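For reference, the chain that follows is the form predicted alone, supplied as structure tokens.
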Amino acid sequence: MFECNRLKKVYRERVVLEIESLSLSQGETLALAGANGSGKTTLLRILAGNLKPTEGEVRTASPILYLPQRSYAFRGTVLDNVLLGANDQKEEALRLLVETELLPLKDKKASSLSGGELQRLAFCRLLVRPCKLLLLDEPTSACDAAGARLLLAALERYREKHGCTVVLSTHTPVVATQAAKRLIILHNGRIEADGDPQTILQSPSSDWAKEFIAGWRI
């Protein structure tokens, strides 16, 4: 579904991402973790086509949907926002609002939502359309535990329905273990660990990974 070879991104002579090889099959879910500045968002933006790598080759399947970390609302109601660019998907939009417990707010101005509600809205606005590759940057960062569970459940239903590949970044171990079958920990733009989330969390393969996991926010 996607493949990166000899991928490198340099900002002002500083290497922020350097991955020799990375691939993911159709229907898989990959979680990206790492400290701030480790390269998670840079990798997602390159896969989304929003950022060009300095070197290397990237192959992906389209259509691609990308959810940036910062959620925002357009003018109009919550339902208006979900239907942007998908006016023929009202039934699906309403179903997503039910799944994410936003249906009672469907006629409310989207700009008046709380941070967690706004993140759920942005999620619905994205998932109302099908895709082959779904990229999510910290999709539950503004949600409480209950809101995060709603989004992860909706995400899994979406993945099963469309058979898409999912790549998401997270600062939360629970999200990595519940949403993904594979976890990559990035450190200074390079892959520090790659494998089953539970295995990595229980048996880190390096001293740095062990230190990172020990301080990872639960």
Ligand SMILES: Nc1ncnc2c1ncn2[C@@H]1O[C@H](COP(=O)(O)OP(=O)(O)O)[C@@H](O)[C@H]1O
Second form
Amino acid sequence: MFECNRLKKVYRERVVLEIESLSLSQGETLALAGANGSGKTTLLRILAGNLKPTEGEVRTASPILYLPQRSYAFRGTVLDNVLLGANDQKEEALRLLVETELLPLKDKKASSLSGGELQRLAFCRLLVRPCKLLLLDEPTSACDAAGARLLLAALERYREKHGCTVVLSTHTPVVATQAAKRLIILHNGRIEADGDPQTILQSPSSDWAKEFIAGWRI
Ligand SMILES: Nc1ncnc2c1ncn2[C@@H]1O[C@H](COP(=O)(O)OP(=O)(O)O)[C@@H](O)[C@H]1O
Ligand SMILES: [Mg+2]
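For the form predicted in complex with the named molecule instead of the form predicted alone, what are the coordinates?
Let's see the whole complex now, leading with the same chain.
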């Protein structure tokens, strides 16, 4: 779970995030959408404890796992990389590699992976550990449709196993509707829409939201 009140982040007098109040119960899933620069990463980093808000308070469950927007590889093989997440979890590491179809690559150098493969690897390295709050910043951005489906299925299994709360940002409507029961659209750091993803997509509540969603479908 998490809860935040009167949250504000200001960079050089520019307000990039301003949220009066937002909370999520244990086990809920939330998708964050919004144009580039709308504040998705800022919100996720504040929830992760990586960034201090200028004002406001945040309470979160722990442990937290956070997947940054940019994927990276450590030295060693694909399997070595997953085991960096938890070196006593070899069985779970292999299962995640099977689920994300990376098993045939397990002995390859991690630095030689393609963008989509690397993103799946970063996901496996994170999910080899349990958590109560899972924060994923555009987890499928480098994946093709098949890769995204694999990640969403692995995410669903992880969520059921650990009963964790999930917040993920995405630019892909189908990812939002499949992965989450609630969708928030950010616009210039503020919540522009908040509710059931299908309802928001089908009947946006403002002209701005309507326009955003029309563009989002492309
Ligand atoms: N360290 C920083 N210094 C100044 N401005 C920043 C910094 N980090 C982010 N911003 C600004 O904050 C806004 C929100 O960024 P971000 O949360 O990354 O958006 P999103 O993830 O939705 O694309 C952007 O306008 C961005 O330029
Ligand atoms: Mg971002």
